[in-house]
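To begin, one chain is listed below as structure tokens, in the form predicted on its own.
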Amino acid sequence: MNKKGFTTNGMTLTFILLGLIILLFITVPLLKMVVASDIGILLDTLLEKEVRNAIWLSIYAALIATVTGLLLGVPLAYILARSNFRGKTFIEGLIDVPIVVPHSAAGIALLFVFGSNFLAGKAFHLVGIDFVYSTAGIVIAMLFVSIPFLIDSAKEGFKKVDVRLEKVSRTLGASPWQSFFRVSLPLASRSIFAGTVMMWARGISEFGAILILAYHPMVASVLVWNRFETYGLDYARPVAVLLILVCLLLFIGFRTVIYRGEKA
């Protein structure tokens, strides 16, 4: 074997080993919690309406959340990949910011918005809907901590998608609109359904904003919290390995679906 031969494959080796480390790091406290747990305590705990209610509250607060997203996110993501203008690199950056923040502090700063005693929260009150504990309140605390999992993915989406066959489609008669519906958005469909499942499921796992701005209704990884805090560690593991469960099975059905897409 040549110089160059053992020097790649003892690269390769090396990055196999430290793979292997994060690999661990990542599995291992969520299947040791999940093998630590008693399926028939699981069950009981699955059958408590709270907990029902939490679970199916994250799944639906985040499912609005990336809808939101979707109707408003993906137009920007297109200007971004498709203008050049001056301001465009903070903007950018803008967006990226939620991802940084301390989402504690996210939660306060929402709050100062649309909490009952400021502006916004004001004028949304005259037409009947609360963001202090209530539904809409998780809608958008999970909305501003994830759409930028969305934006960057439609937006590379966007970018990949050649300009000529746009220019084309309006050669041969189409409208802006029609070129963006049928030529742009399909092209560029697969990385804003890769966003869409990012967006959502960052929705889903959401906590410290939530906590500030809606801790009650409960959504699960409040309720984790909550009886973490208040029972101890074996009360809280149930709700929590159930949590995981239910993101983990509805992740993976997701990730195969855009599996599929890029095979076929």
Contents of the next structure:
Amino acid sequence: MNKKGFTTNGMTLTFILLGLIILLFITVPLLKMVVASDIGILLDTLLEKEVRNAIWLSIYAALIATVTGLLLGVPLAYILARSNFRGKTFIEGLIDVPIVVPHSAAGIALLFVFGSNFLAGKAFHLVGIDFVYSTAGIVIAMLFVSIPFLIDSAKEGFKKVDVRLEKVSRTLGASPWQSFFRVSLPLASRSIFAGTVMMWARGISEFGAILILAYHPMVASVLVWNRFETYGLDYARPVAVLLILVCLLLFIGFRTVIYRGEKA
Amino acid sequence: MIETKNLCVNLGSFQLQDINLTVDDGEYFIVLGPTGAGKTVLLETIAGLYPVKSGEIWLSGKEITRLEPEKRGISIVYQDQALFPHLSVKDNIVFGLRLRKQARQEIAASLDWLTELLGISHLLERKPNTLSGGERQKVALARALSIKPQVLLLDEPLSALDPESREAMQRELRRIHNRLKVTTIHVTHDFEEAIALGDHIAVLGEGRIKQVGTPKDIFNQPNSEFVARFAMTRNIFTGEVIDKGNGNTVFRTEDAELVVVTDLRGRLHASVRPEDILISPKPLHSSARNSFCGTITYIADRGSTLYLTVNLPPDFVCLVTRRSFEEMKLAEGNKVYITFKASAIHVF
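Mind giving me the form predicted together with the partner chain, seeing as the form predicted on its own was just shown?
After this comes the whole thing, all chains and molecules, with the earlier chain placed first.
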């Protein structure tokens, strides 16, 4: 406890106590639900095709959203980290808007653009993509609500890369592209990776916007709600537990990778 | 030869204006200026990393003002080296060669040659953050030299080093330059560094080039107060040059009249180097035409030499060796005589 000159006094003890309360608040409900579950029922639930499909769809759709986010978000993050222009603060604020709006409202907003009666919806329909009641709809709902995590994290990562490293690489013969891929991107990769994991996890956990845009095919979070509404708590709980376990496993796995990377 | 013609660069709060520099092939050129004078930006502009507002840059007879940095063949070593932290020493050094898609053997040969030249062969597998300041500087230099640059830019290459490695690195820079004769532009705020290394020195201040010349020119004939202060001429006075008749010209400052040799007239500056002033407890009988009595008000001990401040007024800083200081048994508050030749005074 006494690292970095940390001393225990009245204030720190109070802070530790307050911290413990919030830690319990986070862990107890999750732990209790997991621990109280009957392994047999959990296994049975996992064998249900509907459940497995829903969990798989959550993971898969969130992955597509995240890859799309990487392609479109990382370049923007780089621009925001490297340049100053009028309205930059406004754009940075804009990027965080999906975090602050209610996600059901976000779903409705998306419907107004990607719905089959609206412009983007009609345009995509021509190339065979429909967003309502489809995986594509789930993907854009996830993309919308989770992209801020990736952009913000990547931006911080790029900011930490000394501009002069890019400058040196240019003088050594690197084009702007080569400079980006050989210097900036590798050096920001840990932050980008952390942002990617956050975005993926946030995508898997999305509920509100998906509910509005694409109730079917059913992702895990919608399935939990569907079972709760239709059959009640006892039927919703095993699915919820499974979803929590999957998310935790993914999250812990990636955290470990990042942590190892930091130590190396 | 690299040349800047009427180069203007916008630095936000101020500008570099009318920068005209000519650096010959194989020359070691120093840009001397205080911190915040825009020295780094000047280098970045030459390298193509900072936009030019107006003016031109020419390299070997071709205009390169708007050429991309990767096509210039001008490499830069930054003060803090800016080594790629994710790459080993070896990968740092060959970074530019790999980009040029050189053959494996060719790259290996260059690497051998460079690491031998700089004595860093034992560091190849290390990561930059495990190196000492001097080692990092050598790696950065090797990386910059790897592409066989037409011009090498050095941004305060010695400032971040401790005094010991600084001296070693200074010798190293001289040695490497003598051997490779790469045209070099080195910026620094350290006058002694400039004197020790430069074939020519340009003094940069207040956004302009104040003076260009050999170290001797700058040292002995500063053309402005700014340059003189930088040249460590400690005794700089503001005053008036007056004709006294009979070919006697004096420079009047505060209550003192210094006999000077100059054709200039009016309100000017005068400077005397501390080592050109003789100090004695009694009046000296010599041909030197300036002799004054004053009081020692401050003694700055530099070990084998001492700087004494003698107040007439004005204050004169005089350099004495420890031996003569002890022989004369000088102390603060003593009355002493200071003597110097009229020709030792530089009027500008």
